[in-house]
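Only one chain is given next, in C-alpha cells, and it is the form predicted on its own.
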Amino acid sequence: MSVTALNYPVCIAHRGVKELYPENTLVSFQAALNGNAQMIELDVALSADRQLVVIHDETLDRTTDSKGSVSKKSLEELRKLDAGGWFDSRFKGERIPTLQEVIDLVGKDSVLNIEIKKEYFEESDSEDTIEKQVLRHIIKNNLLDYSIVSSFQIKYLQRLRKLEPNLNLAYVSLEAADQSRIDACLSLGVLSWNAWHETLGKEHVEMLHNAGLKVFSFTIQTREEFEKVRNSGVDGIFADNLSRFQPLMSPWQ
C-alpha cells in the first residue's frame, strides 16, 4: 500500500495493535497487517550506540522487563529485554525490535508512518542524528512512497525535507491548528496535520483542508470520540483496535 494509493478515511493501526498486543513489537505489527491495516504507525528511538530502535517511551520501565532510559543502553543490551511479558504471559520474550526488522515485516504491504520523538533532537546536524538515519533506511528499502516520517518537533522536518523533496511528512499537534503554523507546514510541503481529537472541530478541520493538508486524529479509543471526529471532517483517525472502528470508516461523504 503506497501513500499516493490510500483510501480516505483511513484507520490507522497505532503502534500496531496496542490493545490486544504489545505495542511498538513485531507480533503487534503482524495483527495489523492482518487486520488489513492501510497505515501502521511506530515510534523510534536511538539506543547509546546510536541504532534506531522502535518503542515509544524515553525510559524502558513501562514496556519492558527493565528500567532506565532506552538511550543509556547499546542495542545488545536492548536486545535482551523481554518487550512483551508485561502486556501478557503469552508474549513474553517479544523484544524490541529495530526499524529495518519492522521495515522487513511490513514491506510494502502497508504505509509506515514513522514517529521520530522529539526527544532525541540534536542541534549539532551530525550524520548519524536520528533523523538522518530514518530518511536512509527509507531511501535504502525504497520506501519514499509507502512511508510517512511525523513529528512534534517541525525542526526534524524541515531538515528532511532539505535532505529530501520527495519524502511524506506529517506534523503532529497537542494544539489546535493556527496559520502560523499552517504556513510553516504548507512551506514545508507536509502532507498530513496529525492532531488531537481533543483540539479537533469541524472549523479546524475545514481550515486544514482549505490549506491542502490532509488531517489524521489520535488516538480514537470510544465510538463517541470517533463520531466527533467523523463529524468533522478528518481524512483518518489514529486507533489502538483496528476492528472496533475499521468497519466504520467508508466514506464520510
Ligand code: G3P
Contents of the next structure:
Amino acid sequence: MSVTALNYPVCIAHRGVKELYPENTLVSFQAALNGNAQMIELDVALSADRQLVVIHDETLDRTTDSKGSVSKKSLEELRKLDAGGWFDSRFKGERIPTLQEVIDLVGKDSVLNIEIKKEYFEESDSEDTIEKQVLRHIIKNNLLDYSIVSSFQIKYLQRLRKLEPNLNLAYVSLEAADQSRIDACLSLGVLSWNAWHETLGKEHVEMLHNAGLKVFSFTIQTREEFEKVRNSGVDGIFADNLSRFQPLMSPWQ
Ligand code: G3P
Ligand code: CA
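Taking the form predicted on its own as the starting point, write out the structure of the form predicted together with the ligand.
Time for the whole complex; same chain goes first.
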C-alpha cells in the first residue's frame, strides 16, 4: 500500500497489534498485516553500535527480560533478549527486530509509519545519525512512497526534509494545534498532523484541514475516544487493536 493509495479514514496499527501481541515485534507486525492494516506504526532506536532497532522505550525494562538503556547495548546483545515473554509466555523468544527485518516483513503491503524517538537525535553531521540511517533504509528498499517518518520535534523534521525532498513526513503533537506550528509544518510539506486525541476538537481538525494537513489521532483505546475523534472529522486513528475499530471506519459509520 503506498501513501498516495491510502483509503481514508485509515486505522493505523500502533506498534503492530499491541493489545494482543508484544508491541514492536515481528509477530505483532504480522498480526497487523493479517488484519489488512493500511498503515503500521513503529518506533526506531539506535543500539550502542549504531544499528537501527525497533523498540518504544528508551530502556529495556518494560518490554524485554533485561534492564537499562537500549543505547548502551550492542545489536548482538539486544538480539539475545526476549521481547515477547513479558507480554505472554506464548511469545517467549520474540526478538527486538531491526528496522530492516520489519521492512522485509511488511514490504509494500502496508505504509510504514516510522517514528524516530527524540532521544536518539544528535546535533552531529556524521553519516550514521539516526535520521540519515532511516532515510538510507527507506531509499535502499524503494519505500519513499510507502513510508512516513514521524517525530514530535519540528527541528528534526526540518533535518529530514533537508536530506530528502520527497520523504513523507508527519508531525506528532501532544498539544493542540496552533498557527505557528501549522505554518512550520506547511513550510516543510508535512503530510499529517498526528494529534493526541485529548487535544483534538472539531475546530482544530478544521484548522488543520484548511491548512491542507491530514489529521491522525493517537492512541484510540475506547469506543468513547473513538466516537469523539470520529465526530471531529479526523482522517485516521492509531489503534492498539485495529480489529476493534477498522470495521467502523470504511467509510465513517
Ligand atoms: O506516533 C503516534 C504515537 O505512536 C506517539 O506516541 O508514545 O505511542 O510513541 P507513542
Ligand atoms: Ca510511536
